[in-house]
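Starting off, we have a lone chain in the form predicted on its own, written out as structure tokens.
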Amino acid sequence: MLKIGIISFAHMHALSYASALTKSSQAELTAIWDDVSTRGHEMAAAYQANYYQDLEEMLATDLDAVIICSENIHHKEHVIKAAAYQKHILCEKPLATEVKDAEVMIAACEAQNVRLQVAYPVRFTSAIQQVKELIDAAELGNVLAINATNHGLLPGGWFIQPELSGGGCATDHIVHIVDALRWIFNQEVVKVYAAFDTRFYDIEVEDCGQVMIEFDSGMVVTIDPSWSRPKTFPTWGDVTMSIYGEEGMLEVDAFKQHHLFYNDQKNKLEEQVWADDMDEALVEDFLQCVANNREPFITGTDGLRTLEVVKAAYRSNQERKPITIETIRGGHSQ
């Protein structure tokens, strides 16, 4: 039985990962560290795990792996520490807030022979996997363009504090679409043009924007990553794609498989997805990676490549011109 620790419950996904661990037949959640002691004690009690106030004390135990759900700015520190103790790592996205930091993190894991997986659960949704099968079978012919969205609710908290998050909706939501498309098409992004703004809320980071991406085949993709869903929206957001090929087009709504729940207790309408749980599938894949000592399905390099696109988008917004990915790799954009 694999012993797993969670480093911080700052990110809301930590709750679903912890839940997935409780359902797993091959692992158990035995340790929790959190720099907010009240939250750490609460989560440890909820999941019947040991709470550690000292992270290195937790890492010195016989844990096989850790799941890192701290604020984005702390991912680098926590990945490097976990790697030093030779713990395999599932890190919440984005891998880091700067390209150079992601490179250091990957190198640290390689030096310690530690598996590093990045949390991109969208790959595990059945709709996205079916798209991959159709594209591999050339059902649409040569794909020319894609219009995609990853809208969301305003997450609030540290997500809108740039010193902790590294950015707003662009940091939070571009990566999911880019990772899915890199995997589906087995292509890399070569050029990015983006424009961001803050229109919906009085916050320090961007809450809306549009991103145009060119892949190496010439395929053009637009992404709307905005935190534009109203407070009454029945779920956190969406993942949609309109894929246009020479032989046809495909409409994708990754979370359309749901029931509507009129929740009088919470006085709100909720979407309850009945498709396979993508977070649970992500965690199970990570556990298999650790148990079988194989490469992760979603590697640290995958996290690096998506981060490069995000940094190119920010530079494009600042300079008002298209930015090549090679420029970001060479210049380590701030």
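A quick note: this is a predicted structure, and the numbers were derived from the prediction, not measured. Numbering follows the first chain given and starts at 1. Heads up, when I say rigid core I mean the largest set of C-alphas that superpose within 1.5 Å between the two forms. Compared with the form predicted together with its partner chain:
- D202 shows a C-alpha shift below 2 Å between these two forms [criterion: core-superposed Cα displacement of 2 Å].
- Core-superposed comparison between these two forms: the C-alpha position of N292 differs by less than 2 Å.
- After superposition on the rigid core, displacement of the C-alpha of H41 between these two forms stays below 2 Å.
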The other form holds:
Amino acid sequence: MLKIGIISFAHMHALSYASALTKSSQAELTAIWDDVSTRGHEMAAAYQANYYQDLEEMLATDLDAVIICSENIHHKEHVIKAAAYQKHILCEKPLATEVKDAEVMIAACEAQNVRLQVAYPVRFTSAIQQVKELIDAAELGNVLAINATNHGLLPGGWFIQPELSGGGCATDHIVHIVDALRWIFNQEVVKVYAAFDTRFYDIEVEDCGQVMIEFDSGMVVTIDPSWSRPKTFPTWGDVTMSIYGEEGMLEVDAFKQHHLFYNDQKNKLEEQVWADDMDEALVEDFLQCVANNREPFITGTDGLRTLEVVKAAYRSNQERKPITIETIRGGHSQ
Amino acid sequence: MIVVLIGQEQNMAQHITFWLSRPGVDLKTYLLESEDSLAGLADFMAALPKVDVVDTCVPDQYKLSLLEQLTDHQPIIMSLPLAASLEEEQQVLHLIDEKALPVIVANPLLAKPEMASLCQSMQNKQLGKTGVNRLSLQTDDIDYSYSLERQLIDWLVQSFGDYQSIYAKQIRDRYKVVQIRHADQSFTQVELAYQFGKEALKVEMTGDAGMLSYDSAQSAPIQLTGRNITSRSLQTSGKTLVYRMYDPIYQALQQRKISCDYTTTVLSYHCMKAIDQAYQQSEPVVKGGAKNA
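Please show me the structure of the same protein in the form predicted together with its partner chain, now that we have looked at it in the form predicted on its own.
Whole complex next, starting from this chain.
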């Protein structure tokens, strides 16, 4: 039985991963560290795990792996520390807030022979996996363009504090679509144009915008990453894609498999998803990767490549012109 | 009220039905068999007593020649697009300006109740401070692509205002995507997808006070399914499009409150020009040529 620790419950996905661990037959959640001790104690009690106030003390135990769900800005420190103690790592996205940090984190894991997986659960939804099969089978022929969205409600909390999140909706939402498309099409992004603004809320980070990217085949992809869903929206947001190919089109709504709940208690319509849980599939894959000592399905390099796109988007917004990924990798201005 | 209807026979039926249904209308029709038939228009008009309004239902490529023939200053109703191409529309707008022609521009898309309602919601600031708007038009009707795009961009300018910057990509004649930053800093993405086997118009508008969405594929009130598993959606239309476009004009004429302000048409023409330019270059097109603030 693999012993897993969770580093911080700052990100709400930690709850989902912890729940997935309780359902797993090959692992158990044995340790929790959190810099907010009340939250740490509460979670340790809820999941019958040990709470550690000292992260290094936890990492010094016989844990096989850790799941990092701290604020984005702390991912670098926590990944490097966990790697130093030779713990395999599932890191919440984004891998880091700066490209050079992500590179250092990947190198640290490689040096310690530690597996590093990045949490991009969208790849694990049955709809996206089926899309991959259809594309691989060339059902659409050559794909020309994709119109994608990853909308959301305002997450609040540290997500809107730039010193902890590293950015707003662009940091939070561009990566899921880019990762899924890189995987589906086995292509890389070459150019990014983006514009962002803060129009919905009085916050310090961007809450909306639009992005247009070009892949190396010439495929044009637009992404709307906005936290634009109103408070009354029936769910947290969406992941949708309209994929246009020479031979036809695919319209994908990754979370379409839901019941509608007309909730009189909350005076709100709600979507109750009945599809298989993507977070469970993500955690299960990570556990198999650790157990079988194989390369993760989603590697640190995947995390780095998506981060490069996010940074290109921010620079494009700043300079008001398209930015090539080469520029971001080279670290110099266009 | 004397109404002159100029057009081709096959396009006139709904116009005739409308005008004849309005009290007090004396309808005169001028049949246009070809562009050459315009030569007799001046004589036809001269023989009439004072004309209150000229209604036109002619092919887009005839509109410039038609306007050249009209010299009196009676209101002229003309639907968008005003020409068959942007280059020709520039000439039409120049002519209207030069001759001070009182042209009433009617946008058929804006007359559709679903689109009129969305536009009105934006003009009434129902969504508060506007955020990100998204339009997607999927159609196989590529022959009318210019007409559809011209009407859509006009609707967009009427709803969200003028552009500040535009970034766009075009993939042959099948796919176009346009990202617009408006003068008020809100965003709109317009997607135009041709010949992908689907007919749909989707609109989503968001603001800090809520969100409005429309999907033509989800709004048909009737679904007819046959035993052989064929299925079709039936969209009920109620009043005809011509009625929706023309009745407000008729009412305004009756009350002598007709407006021939085509400012928005000019703005949307320039927006179309900017989009066209954005397809040709890899940088965004910025209003006035400067970097957007």
